[in-house]
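As a starting point, one isolated chain is supplied in structure tokens, in the form predicted alone.
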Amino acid sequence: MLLNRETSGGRWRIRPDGTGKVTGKLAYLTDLSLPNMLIGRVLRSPHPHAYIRRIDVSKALAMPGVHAALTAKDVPGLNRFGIARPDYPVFCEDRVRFIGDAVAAVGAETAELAELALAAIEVEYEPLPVVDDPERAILDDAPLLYPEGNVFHRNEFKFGDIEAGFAAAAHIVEETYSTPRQMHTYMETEGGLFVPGEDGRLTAYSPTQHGFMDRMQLSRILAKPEAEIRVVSSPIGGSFGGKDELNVQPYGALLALATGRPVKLHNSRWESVRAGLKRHPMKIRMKTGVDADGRLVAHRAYVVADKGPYSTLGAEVLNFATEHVVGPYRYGAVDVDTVSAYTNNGMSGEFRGFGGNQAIFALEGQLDRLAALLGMDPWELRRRNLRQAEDPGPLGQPISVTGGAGQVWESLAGSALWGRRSDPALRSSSTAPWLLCGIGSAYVMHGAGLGVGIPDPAGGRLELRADGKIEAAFGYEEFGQGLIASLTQMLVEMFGFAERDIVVTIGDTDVVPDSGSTTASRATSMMWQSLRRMRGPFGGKLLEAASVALGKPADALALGEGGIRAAENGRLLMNYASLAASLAASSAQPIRTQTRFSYPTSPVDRVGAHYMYSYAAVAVEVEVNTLTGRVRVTDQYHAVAAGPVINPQGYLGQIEGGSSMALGFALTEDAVMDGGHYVTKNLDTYLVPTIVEQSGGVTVDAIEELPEGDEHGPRGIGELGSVGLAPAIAEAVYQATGKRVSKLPIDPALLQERFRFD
């Protein structure tokens, strides 16, 4: 199905939060204000690499209106966080690895005052050398930022005679690839409200992708129970992964229990560039060979990370890069071999793709290269190597069978844009012949879930309010990807409810149950898992109620909008309030369905390795001007198979929205460092695409089927729109102008040519 508005069959939905958003009203988290606040600082190290001799905070405490200075003395627990390795230090004690790492942190009445008080605190450094390359940072000899060493996670997987299948190839490809580091630039930097209370709770209003998460580890850095603190976490500005880590929350919540006020932190732009997390930049290195017929005979990788000081979650980013750099295809044999090392670059962390951009990218230009010195069409290449129905995944693990490889292959192979390869006019212009135009694909196969070895609850909870509201909680969050609006559309397809009869509560530890993460494209596919689980007992519960109430069998009775229906001809005979009240007025129990559950794994004992995919075919149409080497982007086709399509227009604008951040991934994107230090700090020199450079056409293919007595429903796509693009643009851009690129964002010097002009 070609996905706009005349095809969704009338499930167009408009946001409920769409309004909002896009005429600026919607008050985020980081809009909070209240009365009697104070306006957190926080001191971060201007070096990337130091020991820290000396702090003193004396004169910042000493200036009226100041009410607190704090520095790692004053954490009353663990001085550190992470979601997976607690060791990002909360306050650094004896030194600082990278220029985000914070030493102290103020509470004053007024921000320009919280500004004096930064500057009036004596810190005295020893810098030390700056290990800013990751390939030197595993060298024996490189300055070592733990006494352990650089090395900060390795990974491998390899299976039959790698040599002998080399030897055998009749054609080789040896390149290597590099990656930027691109910021997620989201329009709500990090932030928050913290509030503490008088009964000695601590309420914390900040944007996050997993609020029990957060309230877990503020519990071991305040030493408070969990149940002594509240995290508020939803509506979000934009996240993408940013947003996954704890930020700002330890500095705000320390702030509001050593003042007992309300505590004000929002980053400045560079505050977020400085200390926020990144993609992280990687380094493939990569030789793959085919034999005559275009057999893929061997395959080695090996991929350099590029950490930052502190671990986030890049052990599980490498994992997930191990497994995606072999991808859909099969193989004689294969020796993949992964490492992250630490540096004192900027922290590199959870980010849209996780580690899937870089490593598809990689694995697609030599899919390409080998489909050249063949001679044989690139995309046939890709058939005749991709993994069946019934393979094992990538890692040789059993994974949940789909027909999704081949139907997004044929998707693409007919698509009018992959048809128009072979029009003459396609290349240059006779008027402009600096201006040449080039088309390429690339394939998809990624994986959702964390995978193998790693906690992954789902759930959530129906109930019927004493207002006759159906209340559907969720521990997941909004933050831009129509969650609600997919919640909804759910509600009203799987239950019959109109959309007035709903309430949506997210983003609350107190009222919500812990679904998980809202993460890995996981929380559409958890939603429609929980509310099918939930569907035959609330619906129940809400039948037999009913059929005390009116006095008929429950049989005769059905759900629908606005309340109880007839089911032979559903004429409305009593609505959801009227039900509630007779259920309140027999002193009966309210209605409430609750389920509890893991995201599917793959039986085996490998961390990391994946059970779910969903499978993707991108085909990009490009014109490059070689009078300035820049790349434009003049139409884009998606074929994806994800199973049944929840919510149309939230489908559409999750692959519109992720090709537009990898438009920057591909083409203007990278935070460049020198030293350890940000050179690019502010977005007058990050440069993200804008609606000028989304000005191409995007159409999406949706295919929805999936075998019968398939039990997992919608499969993720929250990023997948955002892994392909790269590797399409760059083959376009060889197509136009015969040259290979292996580097980005894509260098304008490299394309650029000169001309006459008579």
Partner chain sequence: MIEKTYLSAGRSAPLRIRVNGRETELDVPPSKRLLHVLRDDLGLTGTKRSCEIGRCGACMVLVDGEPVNSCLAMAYQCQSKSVTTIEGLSEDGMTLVQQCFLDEGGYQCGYCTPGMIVSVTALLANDPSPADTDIQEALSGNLCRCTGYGGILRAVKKAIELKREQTG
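Switch over from the form predicted alone to the form predicted together with its partner chain, please.
This part shows the chain on its own.
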């Protein structure tokens, strides 16, 4: 189905959280303030790598209006955080390893005072050699970040006789691909308000992608029971993976407890750039061979990722890349080695696409180069090697069966955009011969969920509240993706409730169940599964209670808009408020259903292997200006196979928005570092796409069909859209100019031509 407002009909709904957003009335967590609050600021290292010889906060503390100046010795619990492995120092004790490292934090009455207090803190550093190249970092003579060495994580995947494969190949392509340090660039920088309660509890109002994970980690840092900490974590002005790890929370919490006053932090953009996560820059060497018929006989990949100084989810990202450099194709033999190296560069971590963006850029580049050598249509080459529905996953693991791979292939092959490739008028215009056009495509198979070996809980709760509202409580977060809208839409469509009957409760650890993280394209799938599990029991209990109250058999009743209705004609018999009142009057148990389960995983023993996949095929048309070297995207086509469309507006928005990130990844975005220092410090030099770059059309074909009896429903689409456009652009540029792109973002100098005007 071509997805747009018209084709969606009545399913195109106004988001429940929309009014507050368009009127500016919605308070984000960084908009909160309290009359007696202090402003918190963090002192970060000016050096990418150094020993700390001395820290003295006494001058800062002596300033009137400065209420706290904290360092490592003021952390009562674990002075570390990190979702997978807590190795990120809250405050560095004796060594800094990147320029985002924190050494102290202050709480002061005004922002100006806090700034002055930071300047008054004396820190003596002894600079160390800077490791800024991940390839060199793992050589024997490299300076070490850790005594154990600079190799953070390795992975591999191999099968078949790789040398025999290459020996039998008719064509071999060898290429090295490199990808940029892309920044999430959520428009709302990190921040929040941290409020100590009179009861000794602490409330952290601060964005995150998993409130319970923050609560657990704060509890560990503060040496305070989890029950004494409340994390309120939505709404969020964008995250894309970037607010998954703790950021300002430890400082806000420590300062609030140290001073007994509310503390607000809100990072400047520069502080966000400096301390925040980025997409792992990767260098990917590939050697791939085909036989004369275009069958992939051998595929070798070597990935080096720039980890930065601490773990975050870097191992998981590398595992994801290991899986996705293999991707959706069949091979005679595969030989993949991957390594993630510690450096003194910025922190890399989780980011929409999770290592797939880099891997698939390289893999699809190989397919396009091989097609050219074979003189074969690149899409045909993919068809010849494409996995079949029943094939195992990229790592040989059983996966949930869908026809997605073939469906998106067909959709793209039949698209008008792809059809224009053979149009002779396409390539150049006679009036502006320096403008060259080309069309390219790419294929994406993207895993969702956290994968084998990583706890991946899910669940939620439904309840008929005393006021008659149906409350759906989930431990997920709303960072813009439309989670509240999708949940509401499912409740309306699966249960028959009206929107006004429903209250959605999320983002508050005091009142929601733990549903796992809002990451890895998993939340919509998990809400759908939860509601499916709860539909029978919860609906049944409502009808039973109504049957008692109305004195009618339960099977003559139905759930509906506004209340219980007659099954046969839909007449409203009792509204939900009366039902709740009748329960209360008879002192019956409140009606409540809860479910808890886990994201489905593949039955293999390979950490990170995925079970559920979404598929996409992307075609793109570009115009290359050979005078300026600039690439303009003029049209995009996305075929997406990810099961049923839960929320059409949200789905479209995820593909459009995701692909915009891929556009930036391909053309302009790079947080440039030099010797461990950021050169790009703000949005004047870090260039995300504007509406001008995004002026071309975007068509989305959402393929909903799943095999009969499929139990898993909607697959994830949160990340998929951010992957395929970049390799498709690279191929389109080649079609336009004959020049191969192997490094992103594309350097305009590569595409500039001397032009003679005669």
